[in-house]
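One chain comes next, on its own, written as structure tokens: the form predicted alone.
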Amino acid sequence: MNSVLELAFANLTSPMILFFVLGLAAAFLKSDLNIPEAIAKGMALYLMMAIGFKGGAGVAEHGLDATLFLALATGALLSALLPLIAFRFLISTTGLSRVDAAAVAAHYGSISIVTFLAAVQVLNSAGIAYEGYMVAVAAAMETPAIVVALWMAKGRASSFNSATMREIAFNGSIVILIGSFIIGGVTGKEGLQSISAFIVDPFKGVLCLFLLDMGLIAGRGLLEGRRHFTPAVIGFGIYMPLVGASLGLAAAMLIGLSPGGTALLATLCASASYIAVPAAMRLALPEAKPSLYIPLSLGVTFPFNLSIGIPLYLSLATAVP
């Protein structure tokens, strides 16, 4: 328990969390503080490129093994399973419509790459090693949840049109993650060293500024969509990450991931998408409420994982022999 509290305190007092809190406070105070959308998108591309490249370079140095393929398959399976569990919880406890429950469930089967980046930063700060290919696992977990959610929303075969499937397959976050991962794998350690001044040194500062923007978006989303946030819905946004993390921890130990890799898989399973899935839901389930599913994932689950979840998952991952 002490280790969890120490990790949580260290995380809560880190610059990245405090910048997120600053964004929340500015939103609640209705400040005109704003990050231009073009800059926010540029920061997102930079962060995903950096983590993808470093992951690929790590794999090049470590080499391929059976655990990598097991981790990819496990991640995809968990991404398909978690929305089924989330959907059942939502239907039985919140009174949401089937379409809204399916849309929300998709967010909790897919992943938040920024939550993943925050967990990576915590591991790096603590000096805990992890498998570089976990970024590929993150990419593999983006899509299955979307497909399962569309099926749950009354078996909407019409949702699987070419525009939707293209949006899923060529989502920008997937393209930049996988592309950078491949480039990092091809160029290896030498390639990483050659551009380290660009993708290593500025990383923390860009992450802080990006989380400031996330705080602004989360706070404003909560203010605009607060009528949807019953105690049952808010409770789901807190306990569902714990359910996902538990499954991720168990699966990681079964396939033999390191403590760092175990913490990352648990974090991925606990996170909720607010980039890839909302884009797909706008196309496939336009009747679902964005004022519900975006603030829930970004305004409730995201700060929960940043402040409490990641330290808890790391503590559990490192406590198991």
Second form
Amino acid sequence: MNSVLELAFANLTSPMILFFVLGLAAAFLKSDLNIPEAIAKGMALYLMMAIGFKGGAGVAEHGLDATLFLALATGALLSALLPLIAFRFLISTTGLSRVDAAAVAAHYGSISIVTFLAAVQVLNSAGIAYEGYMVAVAAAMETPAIVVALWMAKGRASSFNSATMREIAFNGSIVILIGSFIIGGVTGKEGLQSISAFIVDPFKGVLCLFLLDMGLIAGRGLLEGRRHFTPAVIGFGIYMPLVGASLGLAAAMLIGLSPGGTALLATLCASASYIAVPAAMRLALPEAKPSLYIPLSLGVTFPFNLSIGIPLYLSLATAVP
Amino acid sequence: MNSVLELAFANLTSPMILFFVLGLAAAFLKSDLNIPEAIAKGMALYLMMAIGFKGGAGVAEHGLDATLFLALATGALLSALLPLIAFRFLISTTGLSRVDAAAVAAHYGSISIVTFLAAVQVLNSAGIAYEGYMVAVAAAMETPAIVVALWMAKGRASSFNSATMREIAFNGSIVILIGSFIIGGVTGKEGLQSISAFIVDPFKGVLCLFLLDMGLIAGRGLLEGRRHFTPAVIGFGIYMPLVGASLGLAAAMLIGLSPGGTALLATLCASASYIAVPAAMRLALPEAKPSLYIPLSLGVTFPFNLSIGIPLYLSLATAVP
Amino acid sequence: MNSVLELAFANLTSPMILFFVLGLAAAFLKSDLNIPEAIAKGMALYLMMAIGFKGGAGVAEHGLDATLFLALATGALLSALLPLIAFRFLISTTGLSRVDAAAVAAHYGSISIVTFLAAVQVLNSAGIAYEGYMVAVAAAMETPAIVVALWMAKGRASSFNSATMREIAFNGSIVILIGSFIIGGVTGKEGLQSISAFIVDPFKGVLCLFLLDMGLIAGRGLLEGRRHFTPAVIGFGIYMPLVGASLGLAAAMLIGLSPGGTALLATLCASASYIAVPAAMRLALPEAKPSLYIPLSLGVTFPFNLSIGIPLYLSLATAVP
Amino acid sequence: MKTYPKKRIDIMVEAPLMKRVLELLDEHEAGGYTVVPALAGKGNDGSWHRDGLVGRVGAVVQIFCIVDESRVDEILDPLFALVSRQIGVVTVSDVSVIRSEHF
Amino acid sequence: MKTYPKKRIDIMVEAPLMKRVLELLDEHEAGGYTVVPALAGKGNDGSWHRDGLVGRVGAVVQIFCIVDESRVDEILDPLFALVSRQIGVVTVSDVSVIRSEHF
Amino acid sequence: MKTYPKKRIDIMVEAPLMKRVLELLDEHEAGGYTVVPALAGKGNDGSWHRDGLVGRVGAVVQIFCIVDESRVDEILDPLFALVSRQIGVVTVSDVSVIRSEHF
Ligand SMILES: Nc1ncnc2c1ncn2[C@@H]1O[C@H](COP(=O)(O)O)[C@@H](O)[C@H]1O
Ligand SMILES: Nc1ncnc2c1ncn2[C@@H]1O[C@H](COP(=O)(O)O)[C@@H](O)[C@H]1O
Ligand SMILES: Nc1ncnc2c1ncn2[C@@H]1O[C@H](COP(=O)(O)O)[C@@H](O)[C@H]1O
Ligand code: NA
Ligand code: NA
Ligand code: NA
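May I ask for the structure of the form predicted together with a further copy of the same chain now, the form predicted alone having been displayed?
Complete assembly follows, chain above in first position.
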């Protein structure tokens, strides 16, 4: 257990976390510090391109095996299952409306790619290997939760038509993640080498700057959304990732992922979306309150995973022999 | 001939091409993937600054010789000559109006700096040397084609005044290319070394992201401009680069460029502008259709050069002893 | 003295200066070359994050000592003192109004972080060490000058309330500088190493591109603000940095900074703000003319420091044994 | 110079809905429209600011469309149905244009 | 479709002052507003262009706000006091809205 | 508060032509103008979107200019001559301003 604490401490004092905290602090101090929208979007594209490519190159190097498909299917299944659980919890503990509960549930079934990136960084610094295709699993987990949540919200799903589905399926982040993954797979180690000075070396630094932005947005969202934040809602934002992670850990062991891959699947299950799902919710469930689900996901669950969650999931994943 | 095929194949499966294809695919799938305008412009600036600087530093290292001036003059001449040929072809085969034909001809006389960059990357990976000043030749080839095309469109050149000329001569891309070239020349190897972690190392990766954007724009342009695309027009977009490249090859050998430089001059002649020339055409030949000339240049000729053209020109340039 | 000239010459032909000159030239040629606002802001954030972090990591490595606090106090004092001197000079020589004089004085008491960066680059290439905390001194020197200048403008300080003070104290650039400094201090050498491919390696190249932008803005500001530029005003823009630098040198030696640190303090005193102070002046002294103080600071004093000032201050700082 | 009276419809709507609104305008053959980015704003549903945002949620775009008076209702009705459940505001005002064939 | 007459106040003001204007609108319960970035402009105090700028000085933002006619003066008076010493322009025009509770 | 009636001219024009339009406004001493970036749009000449574009072609900017009624025609005539061959739309509408010396 000692090493868990060490890991957690090392994580808490990593530049990544500290830049997130700086963003939060700047928001709470009402500083006018801000990152231009185009830069924030550019960094998001960069991070997804890089993580996708590296994942694909990893697969190219280590070869494909059956677990890839197993992992994809497991991820999709978990993404569909988690909203059902989240919805139950929310309805029975928080007093949120059906529509709000469904919208929040969609976020917790889907995933946050930045949380995934942070977990990958922790694995890298700890020198723990993981399956390169986990980034494809992440992409596969984005959408099922949305479909399930819309179905739960029932009656309200009138605007949930094929155009919406198409938009969700081919949304920019999925296309760049999967596209880069495939390119990484095709061009392999050599391709990775030729552009690694762009997508590998500066990666962690860019992630720091991006987390500063996340901190700013999370802090401002928390200030704006304060009124919705009952203890029951905040509580959900903290125990739901633990529930998700537990399921993820169990499933990962069942299908035989490596300890690193197990930690990543747990992290994906624990993480909550704050980019793709909100956009889908505004289209399909406009009555649900964005000032509730965005700060809950970004201001409560994201920092929880970043600081405590990831080291915890990792130590659990590596503890089991 | 075997090595040509190998080269072509290596090129086709390079990350650069594949990211372009990803952009095309995303556009055809109507994905909302997009690169913010500011990021796209920032990358364009970066690429021109880097290629200009490296070219200048190359000249500083290897010294100036008379061929520099010869090459500049040859480039400018070819840029003025090619629109005349292109115009003839267009008028006799495509049924385009005089004004449209002149506008398209201007694009094919001028050059595409990204095509040039892609060719440089191929030379670099093949370990083939080339004259550093070729980037200055590229800059010199931007404008003459515009002047000639406006003259051909006759009667229409009323808005073609000295203000327009000035804008074309000092347009941003020429200034940054030539400016960086001179700075690279002045600061030389040492200057290059001091900023190579910025302009050399991540270059190829940035180019990949930029090509993703080019793919998106090309794909969307093709969808939008479909109606203009008769077989004769598409055909022109493919044989005209071959005509240009042939002239470029011949001229390069005549003035005694190295095989690498020859391949680059051929590529420049084969490439068609899609940034500088369209802007000039909107000012001076507003009747010409941008929905024709932009997708033709960016959606037909650019990918043709990228995939087949460059390896072909290179193998021809190196085949001759 | 020979080495001073050498240093000055090396500086004048460094890529940094030359890119600034390129920007000036493009502006004077009325080229449409421009850097998108989002990119310029992104680079500014990057530069401040990087310099703050490196400063903090430097402190972590060499340990804190009493001179840190002494230096901070000295910096703040100088920042408060310099506007008083500048104001006297301006009133007695330039015929500017009280309000304009106070506004200009505020700029010269405060600092320019890019001038500081340029000086750090010169120290680095010359292999001269300096105190890592100098970046914190820079942050401490941003605000006092503003307060003093507003007090001098008297009667006009009606809009100078606590909200304005708060905005000035927590303005974005101070928050990111100090925040990154603290993070650098906490994560130390290890933290620096983990993100050095982002914040160290490409730093100088980014600075070049940023200086190109500064040159463009300075050149356009000079064209626009021409009418205010009497010889007395231009003169002030050149001798005031010398006055500031002298005080800075003296103070630095008094408190026992290293030669490198001395050169940096002199540079800070010599430099004039053109980002933070103008924004404060528009709020608190709207009658003062921005078309006077911005080009004076950015178009006269900045290039003077960049080209002649920094090598001069450095040679003085290292000359004294 | 001869000008022709037209109506200008201004639609402030959250960004994820933009595509739907434009499709609606296309369907009703609005002739043309322009989308202007907004930077920040405040309404019944709270305030927002673009800076730092990565996704489209939390942003509002402004779409305007010059149409003939005769078509205003035809467009406003479905627009109202679309926007009413979402975050958004619609205004109509008078303008004159110099080329009438355009609209 | 039934529409209701309102007033649209357009404020072009230099960017450093934006926060003050928005606070003023909040104080006078303007109901809502939208901020649109401007790219370039020219006025009595000279011309400006956003490109390449890092700070907020030298930029103008456009703020607009739809309000009931009855509140226009209440807002214009303090607005005028605020903007008169700064760089800026204020206009008022007529618009119709489709939801009147909103304002 | 006393306000003065003026005209607002709105010009949507493709970006490469912006400089020409601004020069024209300068020549006719329009007093001031503001340029607002547009993000996307559609007109007779097809639709466009700013994202990812590097050059200026394929983008439209919106220029507006508040002028005294007496000057409208003086500006519209050459403007029309300039814009008619290009991609663009011009509208005129009524506004009131609070400082009349400004225009
Ligand atoms: N009265 C108003 N004047 C100008 N813009 C408004 C107004 N009310 C709302 N808006 C804009 O429309 C968006 C959505 O409004 P709402 O649906 O009331 O939240 C706001 O965020 C503003 O950008
Ligand atoms: N009816 C309209 N309403 C609003 N904007 C328009 C309209 N028609 C054209 N525009 C804008 O003006 C640009 C040029 O129009 P056009 O010359 O018709 O292609 C379009 O791309 C739109 O941004
Ligand atoms: N007549 C006008 N029409 C449109 N915008 C204007 C006008 N006058 C001023 N502006 C805008 O308001 C800003 C400030 O104006 P001024 O206070 O006159 O310098 C200018 O930079 C323009 O963006
Ligand atoms: Na999840
Ligand atoms: Na060519
Ligand atoms: Na100073």
